[in-house]
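The chain that follows stands alone, in the form predicted on its own, written as structure tokens.
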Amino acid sequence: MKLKQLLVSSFILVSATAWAEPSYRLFVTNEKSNSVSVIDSRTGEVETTLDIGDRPRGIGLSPDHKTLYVALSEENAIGMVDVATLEMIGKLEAGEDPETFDVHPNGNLYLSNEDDAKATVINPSTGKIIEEIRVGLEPEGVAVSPDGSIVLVTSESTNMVHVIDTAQHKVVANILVAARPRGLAFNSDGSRAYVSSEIGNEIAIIDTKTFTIIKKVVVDVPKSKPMAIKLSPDDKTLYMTLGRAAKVVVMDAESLDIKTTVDVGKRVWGEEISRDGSRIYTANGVSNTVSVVDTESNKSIMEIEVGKGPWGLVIDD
């Protein structure tokens, strides 16, 4: 039986407003080591390893930027870490396997429950869950909309996008894709969603005023596994992670044409991208490697040495 954890504390609270000043650290679980690791992003050094818990996966920051949260899957738990001291700060009870998460401008997570098919809200401040949502058969995908007003949970089994307003906490349409939908992106206005699918080597564009699907392409990439999806800061460029094929994808992101593809490391997996959009970070899980591409040259230039398994990523620049 997994162990109950510790809720935060009652001192840590989420602001939107107030920023901490940037560390520039990047920040990547290692599922099988039970691990994060945390890397200069200027440099591309290891700073140091941080003992977090049991398989952790999604990884996030707070809207300021002052606490990381951290899946622990085995746990059933999120785990929070101070972002300047690097030190554990408190646990978060999470319902039943949380894999990946998002956090909405308010402070709130918004996170999938893989084994009990459902989307679980948490508010870190008091820490406790404020409501869980049935959606299908092996959630995995969480986004926010930038404004908060919506929220999209991919399932795996059911090939499912599902929306849920955020004012009722309620599913509100279901939308089909191809099979075993994985990752999800807004653009910066939140006119459109992005969702990869993994077995159906697709991608969709949903509009989501309309939450229908107004394009969609196979990915022309041999051995491509659809995961992750970034977009660039101006939204004309998307990159998305392509599992076995060990690439990522660049593609224009009104027309879905591939420009061009990045060799990294072997079962890419997790995404990230700095702010300005010139660097992006790629979860290698059987290479145990972080790819640092830049997308000037849309080349790999540093690949850095992790734990095991590296899975998500988040940046605080």
Given for the second form:
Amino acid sequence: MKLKQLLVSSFILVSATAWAEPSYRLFVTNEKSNSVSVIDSRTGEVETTLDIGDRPRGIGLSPDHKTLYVALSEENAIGMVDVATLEMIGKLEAGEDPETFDVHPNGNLYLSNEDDAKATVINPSTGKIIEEIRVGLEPEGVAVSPDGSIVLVTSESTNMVHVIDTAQHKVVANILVAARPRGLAFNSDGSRAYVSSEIGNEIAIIDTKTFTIIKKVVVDVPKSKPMAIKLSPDDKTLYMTLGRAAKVVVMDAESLDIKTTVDVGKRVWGEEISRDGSRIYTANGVSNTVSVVDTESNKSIMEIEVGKGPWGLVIDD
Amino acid sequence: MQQFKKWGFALLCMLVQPALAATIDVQLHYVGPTEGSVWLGMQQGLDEANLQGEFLGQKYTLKPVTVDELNHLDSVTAVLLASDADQVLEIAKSERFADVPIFNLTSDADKLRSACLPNLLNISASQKMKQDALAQWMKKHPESTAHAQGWHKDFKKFAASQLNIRFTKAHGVIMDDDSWAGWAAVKLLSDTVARTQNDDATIMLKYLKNDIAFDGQKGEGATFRKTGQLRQLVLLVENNKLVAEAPLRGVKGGLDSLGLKSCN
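Could you present the same protein in the form predicted in complex with the partner chain, rather than the form predicted on its own shown above?
Let us now look at the entire complex, which starts with that chain.
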């Protein structure tokens, strides 16, 4: 009996430090039905729908993939869910109107407060707000560099990408980009960042050594409103959602030439890519669906019904 | 190595900073009431311009002047007007302001558009734009009692709700056509200065007329027509409720289906 107990507790100890086994769950925030759809990414079946809180938007995982974080914009909080058991663990105070966030390799959350022109840093293990950093108006996209040294934040209504040095939590550079910058993505070594501009209908590449724009192009797709950006695991291909154009554009990540476009649902915003790069998932805010795109054929192979106003998604794979 | 990296980063920051150190001071001149909608809209625009300027190195001030004072200033960057159509025309036609951007904030008079003056920029929707918007709506809804306007407190799309929220939070009143125009004019100017890194009137006017794609938080990047009219959608409002946006779906010509399209 005692031995068994010892075994159990040592097992817990081990599992607490090791990575969790992938659940292959795809989590989707439904902004207008205050829920998170949980999809088995291997089958496309909706496993369950979680009542999460008011106006869920940004979504992400802890570095060990054990905790799901969801920005609850109208509760000024981040909801936490256990990825394995799907139980609500609790809520973190997040400042006013948290919209989206990214998770630092050390576990801290960097989030944008849309109505408050600031970025907030939260330590989820203590539940404390570590820092509030003043940025431009309507901060939106947030991306932490792969090594965690910098964080980029876009300010939609002042058209900037702010560079925050995570060691001192200060804005160290500002890059003016085309109107209404939204999405951000780093390449895998962090030497480059990509930024989309919704109203300017542009995508730009930023050199993260000089913080200058090294290339930008207007997206030549009818009705295009560039939003979220994901890169293939080899950094060669870029997938960007185009909002009202109801498409994902597939681009060469170096030249920014358009390879093709993929039809997905209406008002496509959020985007996720599987770890192996074989699938793109999009949140289609007006269709109330998630599209699954096969990146070999660049075709949508499935459209999954979710809640109302799907906004963002994250996969545990 | 870590130390080196840190110093390298500090050095880089020093290299990036000088661009910020050289602050451009931009003074805008304004003729019109110094309270009410249009004034509050300009104050909102100034706050936002100065927030951007904190990061990019610009400082904006707005100086209310009389027409007489305006005519005796040594240098003018841009002039914002909330006065009647005749006064706007007179100032815009004045030789000394031929290369200065003159903003008409509040007059919807069609003659300010059909005059086709190269330096006059009309921010709010013209009478004809509103008439055309209403005609598009009435064709489908002949019984409607709707009217057309430029902005509405319940307008949510294109991040209009964020603008409505922050305006009301700052000033305690709703945003209307005039406050939107005041806000938009200052933001058009700050966008221009930030992107050209210049506050020379001639350069600004050229950029405004040819290159700007302005995020007025009402859809597409806004541009100016040859008539000096800012292209924008028009809202249809019935019983104080927002019922549609013009151009209505299916109408040919997009935003140019509203108002005077070009100069002859």
